[in-house]
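Just the one chain here, the form predicted alone, laid out as structure tokens.
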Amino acid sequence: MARKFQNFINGKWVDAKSGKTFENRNPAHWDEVIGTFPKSGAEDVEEAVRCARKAFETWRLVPAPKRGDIMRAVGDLMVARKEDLAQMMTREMGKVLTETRGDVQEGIDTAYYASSEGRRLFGHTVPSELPNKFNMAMRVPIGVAGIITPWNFPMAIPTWKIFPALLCGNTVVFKPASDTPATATALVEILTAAGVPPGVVNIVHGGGGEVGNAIVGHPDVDLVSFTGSTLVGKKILEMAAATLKRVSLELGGKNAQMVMPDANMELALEGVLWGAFGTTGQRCTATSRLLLHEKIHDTLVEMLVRRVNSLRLGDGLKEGVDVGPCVNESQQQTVQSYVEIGIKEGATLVAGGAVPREPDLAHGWFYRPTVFTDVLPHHRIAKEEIFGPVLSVLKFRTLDEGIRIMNDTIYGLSSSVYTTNINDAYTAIRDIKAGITYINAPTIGAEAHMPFGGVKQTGNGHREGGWAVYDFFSEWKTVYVDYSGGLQRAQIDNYES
């Protein structure tokens, strides 16, 4: 019997308080249901935010070195129950369980970078313009987070927002992903289990209608950050907009990977292999565009066929495989749309393009790698987000070319351009216009102690990871302290002759 999942509030695991409940299912084995889940609504969201309210009282009291130990506590959970996380992920899911072993560790470094930033929430002091007077600066804590994450990474993506939120000093509503819930559940377990005290942190579990759209609307939700599509990342900043809350947005992409004639033609496959499959293609950082310099075009694209056409579909609970399924039926519908659109559009399908139709996969949502020639920069599937393992080389002649090709879309995350030359490899990192850019490495991959995001519509300017994400959680305050015994008039002219 499949187990019933709760949503967590004050400390306490309860159903929503409609009863109502959803299914969660393996992508890879549809039959298989995970668990069952609560279907919640505005009013889980109101009683998660009034305890969450309640619970930053004295929250933000507590040191933020203390803080940090709690996180890395949490750290050292998530190692001890890595592989247990990874398979929990891989059947949630589906990507292969090397992917979701790395998913967990990407949580893992989060937590132990968390904790040393308890001791590094650095503020400014800097000389005031009047005698007897001291200037500082300091970080504080803003209120309640609402953080509503995907359900591609599971584990990281949500670490990146609630680690940072809670050293910061923030409690936490949490929506996670409706295809991911039980690796969500398992994060707060470990949370919970690591000391964070309750109404610190809460998991709402449903619909991002009815949740998602709850939290970013609620007047005591001081802060949002999302991970999604760019579609509902304009949304949130729309409804956001009638409380000024802080929002944080990291939304979609089209990134492509460029090769130049003088590469080293066997990294740059690997690099497109990894890039444009892995997580089979879900990502936004995923390779969407293949840019090829005519020199090498025919080349490459021979040896592109060859690997992809061998690349093994199948459960990524077991060995060998190295791409699993779409995350549900609609996702894999979306797919087999653009790959009927590039068709339409005049594109050349040198592979893939089709649902398998093998036995051992006919019960899961999987779609074959797929390759498209002859696209040109202006057809759909060279603009829009696929999210799916879908890719698009595309021809270019010099480098100003390829960089323009490359920048010609509404998104700006990821970047990748493969050249033994150092002058082009320089000029490429100056004139992309994206958050990322790789030089001989692929278009996905993220260290935890570095900034994570992108440019135009690709979010709004803030970054996760690193020392970037704490900006974000923490409020900057300006302290003044005179000592002079007197009153000094400061924004005065005080330079009058």
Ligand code: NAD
Given for the second form:
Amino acid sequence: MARKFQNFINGKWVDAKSGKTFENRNPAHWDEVIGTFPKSGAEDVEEAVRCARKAFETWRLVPAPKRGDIMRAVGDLMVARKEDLAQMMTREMGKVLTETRGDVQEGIDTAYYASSEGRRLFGHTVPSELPNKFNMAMRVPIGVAGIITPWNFPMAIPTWKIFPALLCGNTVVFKPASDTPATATALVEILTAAGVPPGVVNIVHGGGGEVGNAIVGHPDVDLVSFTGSTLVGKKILEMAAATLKRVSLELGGKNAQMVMPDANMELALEGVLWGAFGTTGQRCTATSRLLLHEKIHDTLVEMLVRRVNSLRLGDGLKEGVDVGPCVNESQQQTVQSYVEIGIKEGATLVAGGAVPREPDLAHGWFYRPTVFTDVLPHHRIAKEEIFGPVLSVLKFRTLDEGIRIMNDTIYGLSSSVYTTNINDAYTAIRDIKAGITYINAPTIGAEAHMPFGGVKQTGNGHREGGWAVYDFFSEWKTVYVDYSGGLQRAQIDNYES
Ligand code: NAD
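I've shown you the form predicted alone. Could you give me the structure of the form predicted in complex with this ligand?
What follows is the whole complex; the chain from before opens it.
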């Protein structure tokens, strides 16, 4: 019997008010139901926001170091449950066990970072321009945070948002992706077990159109932190304009790895295999373009195709599997349609390009790791985010041309350059338009204590991770204390003429 999951509102597990439910299935074996979940609506969001607003009035007064102690307990509980969380995540969304363990570990790192931030949350004291006056700027909580997350990092991404939100003294209404509601539920269970009081974290399951929209449109939600597609991000920003909410958007990518002729070829090959086919290519930072210098193009393509053809597809829980399934049928169909587009545009299919036919893969949303060569910068497979195991290879002649091709996209999340020439490396760091640049490492591999995010249509300028995310989840309050006993007018009394 599949487990029946519920929403968590004001410290209680409850069904959707409508009583409706939806199912979540294992993408590697679609006949396996993970659980049934409440198909919530605006009325459930209403209740969650009301309770989060009420809880804010007490939570905001809990000293930040105390909130940090709870975050440390959260990290400890995640360590204790790491293996079972990783297994659940693999069953729920398909990526291989080593990667889901990494996903949980990122949450653990984020918890311990948040815990230590409870004893910092630094403000500023600054001299006043007037005598006997004290100036400071301090961080204060904002209110109710709406948290809307995708399915590809079901633990890490919610923790990137929820932990700093709570540490700063905000309360949370959380809507996870409907492809990964079980992992999200486990996170809320852990927060509660660690001592987060009722009403401070609430989870409302359901679709983006119903639950997500209701959160973004709610006048009592003060800020929204969203990770997902650029299309939905734009809608959210428009909707949030009505109530002038603070919005953080982490959106799509079309990331490239560039290989110069002097690069270590083996290293570049390992990098692109991990970058393009890790998480079945379903990462915002996935390598979906490989830019090869003409001098090493043919050699590296040959090495690449041999290795791609030997990647093992399968259930991510099984030992030795390299690549899991796509998350669902619609994602598999999107991949297939981009393969057809690539062929029609004139690119050359050199690996994959099909749904596998092996009997043990017949009940999952698998797709063969795919490589196109002869891709031109204007091709759709060089420009649009596919979000699947498809790699487009392009050729360039000079560093400048390579960087120009790399920048020729509406996105700007991650980038990577393989070279042993330090001058070329620093030129690339300066000129690539992306939020993240790796040298001699693949486009994936963010660390929890570093700022994470992109430029152009990958986001709206905020950053997650490390110290930077605390700017989003707190408000600056500027304070002046005048202890002169008289009226002192800034800009006037100290400049008399
Ligand atoms: P998605 O945009 O379809 O959904 C993301 C979340 O938004 C889900 O919870 C969904 O239910 C919700 N949603 C959908 N429509 C909504 C609406 N109208 N109002 C409010 N919420 C709504 O994205 P996805 O398919 O879950 O994830 C894949 C996308 O996420 C890719 O584009 C990927 O690049 C991006 N992503 C970005 C980052 C990053 O940090 N930049 C990280 C991971 C994924």
